[in-house]
Amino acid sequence: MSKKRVLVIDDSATVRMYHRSVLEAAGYEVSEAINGIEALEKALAVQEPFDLYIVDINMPKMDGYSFLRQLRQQPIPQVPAIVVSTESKTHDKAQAYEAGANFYLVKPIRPDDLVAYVCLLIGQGGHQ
C-alpha cells in the first residue's frame, strides 16, 4: 500500500515543517509550496496525484482562495482540500468553502486534531 501524499501550502517556513513533521509521523507523503502559484505547478505536474492539499489563505503571489479556484478548475483528479489559516471570521469560511475547500481549520491546530481531520478526508497515511 503506497503512502498517501499531502501538498503543504503555506509561506511560513516554520508552518510547513511543523505540518510536515506531524503528517511523516503518522505515515502520510509530504510536499511543500511556498504559495498558490508554486502549489498549482506541483499540482499539475505530477505523474501520481496528490491526496489533499492542506491550505493556508494568506500568501504572496497567489492567496489560498485563488489557489482552490483555479485548482477546481483543472482537468486533474479533484481530491480534498484543507484551509488551515489564521482568518477565524465566518466570511473568510464562506469563501473558503466557495472557492473548493473541503474543510477549514484555524490556526494553531494540534498535532492530534491534523492527523484525525487529514485522516478523515483520505484515510490513513502508511499504515496498513
Contents of the next structure:
Amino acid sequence: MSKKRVLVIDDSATVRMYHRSVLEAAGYEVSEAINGIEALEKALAVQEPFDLYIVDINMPKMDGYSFLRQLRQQPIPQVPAIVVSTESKTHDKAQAYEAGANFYLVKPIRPDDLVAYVCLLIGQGGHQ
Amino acid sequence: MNPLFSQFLLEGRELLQTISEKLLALEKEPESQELITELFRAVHTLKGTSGLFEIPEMTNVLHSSEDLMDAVRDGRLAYSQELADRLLDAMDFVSLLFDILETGEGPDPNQIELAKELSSSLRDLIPVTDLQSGETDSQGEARDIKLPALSDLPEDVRLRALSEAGTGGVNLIVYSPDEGCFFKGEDPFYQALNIPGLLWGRVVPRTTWPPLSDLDCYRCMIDFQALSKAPRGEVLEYFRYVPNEVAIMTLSPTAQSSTADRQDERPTYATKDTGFQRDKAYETIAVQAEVLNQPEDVAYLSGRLQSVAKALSNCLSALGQDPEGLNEALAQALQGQSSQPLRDWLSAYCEQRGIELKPAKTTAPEPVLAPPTSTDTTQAPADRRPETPTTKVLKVDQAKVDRLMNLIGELVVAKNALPYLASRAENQYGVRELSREIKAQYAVINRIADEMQDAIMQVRMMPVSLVFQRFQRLVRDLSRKLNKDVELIIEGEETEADKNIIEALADPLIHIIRNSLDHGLEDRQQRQEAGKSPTGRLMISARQESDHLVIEVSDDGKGIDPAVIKQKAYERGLLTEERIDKISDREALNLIFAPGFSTAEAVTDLSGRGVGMDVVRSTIDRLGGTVHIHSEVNRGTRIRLTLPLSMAVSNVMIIESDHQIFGVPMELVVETVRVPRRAIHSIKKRQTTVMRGRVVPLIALNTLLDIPAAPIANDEDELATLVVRIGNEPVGILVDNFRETVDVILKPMPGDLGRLSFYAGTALLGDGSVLMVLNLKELFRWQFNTKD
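For comparison with the form predicted alone, produce the structure of the form predicted in complex with the partner chain.
Below: every chain and molecule of the assembly, starting with the one above.
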C-alpha cells in the first residue's frame, strides 16, 4: 500500500521539521506549506489528494481558520484536518471546529499522541 | 547537534531579529495595529517552538512576553517605552540562552533567577482585571501547595494507585490554578483532563466556599487532585508553563496506608485506563459530534460535513468497525444542507455499539463565541490577490558553503598546474602540438573556474545590513544612557561583501560608534552652546568602490583636537618631547590608533575599557583593510574603513630573494621598478632613492628577513624594487627579481607556526610547491620598533 500523505502547514520551520520527523518515522509521506495560501495551492495542485492536513492557526498571509474555510469549499475530496495551536482556550477550539477542523491539539504535542490521532483520522488501525 | 535543535536556533535567532525590528519600528508608530500583530506573532511562534525543547526558562520568559503582547494586541494595555524596554531585555535574555544552548550547556542558576525576574517584570505590566481580588497571587511566585495525605484519597483509588505503583510508579498531582487564571486564557479543567497517564482525578474546593451570593465565579477557587502513571518528568513537562501551580509526589509501593476511609462524596470522574487507541478513537469521534454542532449557515458546510464523515469512517475503520449507513446519512445531510442526519446517525450508531462519547460531555457543546460571519471572511478577496512571484530562498549550513568554497579554491590552484604541464610538454618532451592543446584546454578550465569562483563568492556575499541592523538598538540604548539626543542615519545597508568581512566588522564598528557617542557627540546643552542643533547626527554609510567596501562613520560632534591628542600621547609615553612639535596634525590624529591610547576624560562603562581604537585598527589590518580618520574641531569626526569585498582568494605577487621565493599581497604593492644602483643614496645610514620627486626609503628584503646576503642586481646594474605602501608612506623593498602574480588561497600557518606573525600564511602553487606569503606590515613594525 502506498504511503499516506500528510500536509503540514505551519509558518515555523522548526515545527514543520518536528512534525515531519515524527510523522515520517511513523511511515507517512509529509509535505509542507508555510501559510494558508501555499497550503491551498498545494492541496489543489496535487493529483493524489492528501490524506490529512495538520494546520497551525497563527500564520502570516492566511491563517489556519481562513485556510480551512477556503479548503472546505474546494471541489476536492474533503479529508480530515487537525488544528494545532498553542492556545488551549475553548473559544479557539470552537472556532477551529466551526471552520472545519476535525481535531484540535495543543502544542507542543507529544509524538505518540500526534501519531495516534493521525492514525485514527487517516483510518489506520494497528493497535486494536 | 540534533538537526531539529539547530533548526530551532536558526529560526529562533531570525525571530528575535524580527521582534527587535518590530519593536523599534513600533517606537516610531506606536499605534500601528499591523506591527503589533506581527510582533505578537513572532513572539508567539518563538514561544511555541521553544516548547518543543526542555528549556523552561526560555519558555517561561516567552510565555510572559506573549501574554504581554496579547494584552497590547487586545487593547487592554497601551504600548509604552517601558514595555519596549522590558521586552527587549527579555529578548536579550533569550538570545543569551541561544548562545549558551549552542555550546551544548544549560543555563546557570543566575540565569534561572534572571528568567524568573524577567517573567515577573513582564507580568507586572499586564493589567490586573478589576474583577480579580487584590490579594490574588501574581504568577511567578512559588505558592505553597499542600499535597493531600494518601489516606484522604478514596480507598479503591488508593489501592489501584498502589498496585500500579508496583509496576511502574504513580504520581500524585495537585494542580492548583492561579485564582486569576481565567483571565490569562488558561483552561484549567482542560489542562487537568489531559494530564498524561491520568488514572484518576477529582476536583476539590481550595478553601471553604463562601455563601453562593458572595461567590465570585470568575475566580478559580478549586484544586485538582490527580493520579498519573506517567513518569514524573513527563508530568512536570506537561505543567511546564505553570510550574508554580503544581505539586507532585511519586508514590512507591511501600507507602502503604491502611486507614479506612469514608466514601468520598465529592465529584469524581474516571478515565478508562485500557485501550490507549480506543480512548483516543472515542475522543476523536466525540470531537466530530462537536463539529456537527457548529452553526450551519456557512458556505463551506458541505466540505465540513464531508470531512466529518471521512474522519468518522476512518476512525471507525481504524477500530475495525464498519461505519454502516454513514454514506447514506452523509448524502442526506448534503442534500438537506444540515448536520442533523449525521448527528442522528452518530448517536444511533454509538448507542448501538456501546460507544461512550465521554470526553465530549466535558468539552462539548460550547456556545460559539462570535462565529465570524461566513460572507465577509470566506469570500474576502484580499487573501486571494494574485501573488507576486517570490524568490525561493534556500537555507544552507555555512559549513557546506565553506567546504564548497575550499574545493573551488583548490580547483583554482590545481588548474594552475596546466601551464607548467604545457611548458614541460614543449620544452622537455618537444611536443609543441600537445602543449598548445593543453593551453587551449587550460583556457576553458580557467574560465569555468573563474565563473565558479565568482558564483561561490556571490553565495557568500551578505548585505552589511546584517551588521548595521543592530546599530539602531545600540545607538538608542547608548544615547539614552548618556542622556544625549542622537539621530542615527544609515545609508547603503544593501551593499554586499563577503560573509567573513561582514562578520568581522561588527566589533570594530561598535567600538567606533561607542566612541562617537561617548566622546564625539556632545549633550544637548553643549551643542546649543556651540550653536548646533540639539540633536546630534551619527551617520553610518556603506558603499562599494571598485573591489572595495567602504564604510564611513561620521558624526557632527566636537571633533578631535590634535593638540589634546599630542598632549595625551606625550603623557602616555607614546610621543617623545622633541617629536611633539614635529608631527603633523594628521599624524597626531593617527595616534589614537596606537595601543594604550585613550582620550576619555573619565573612564565610562561604555568605551573606556582600556581597549581603544588600536583594536579597531588591528582588526581592519587583519582583514586586509585600512582605516582613515578625518576630524575637524567642532565640526565632527569621520572614520573611513576600506576593506576588500572578499578575502577568499588573495592576489599575491611572487618575488625572489636569495634564491627563495616569497609572496607579497598585491593590495600593498604600489609599483615595481628597477632602480639603477647609482640612483640609490645613503641618508643617515638609510638607503633612499628619489622617485617622481619624492624621497622613498629603501630596504632590502634580505635585511628585513635577516638573511646575510646582498640583493643581486641585473646585468644593467639595476636593483629590482618593489614599492609598497605601509601605513600611508611608500617604501621600496629591494629584491633579487620579480615573478608573476597569482591568485592563491591563503591558508594560515598551521599549528604553532601560526604565531609567526611575519608570515600572513602559506599558499600552494600550481607546481605543487609552497609559497610563504609575507606579512609586510608586521615585518616593518618589528624592524622600526626595534631600531627606533
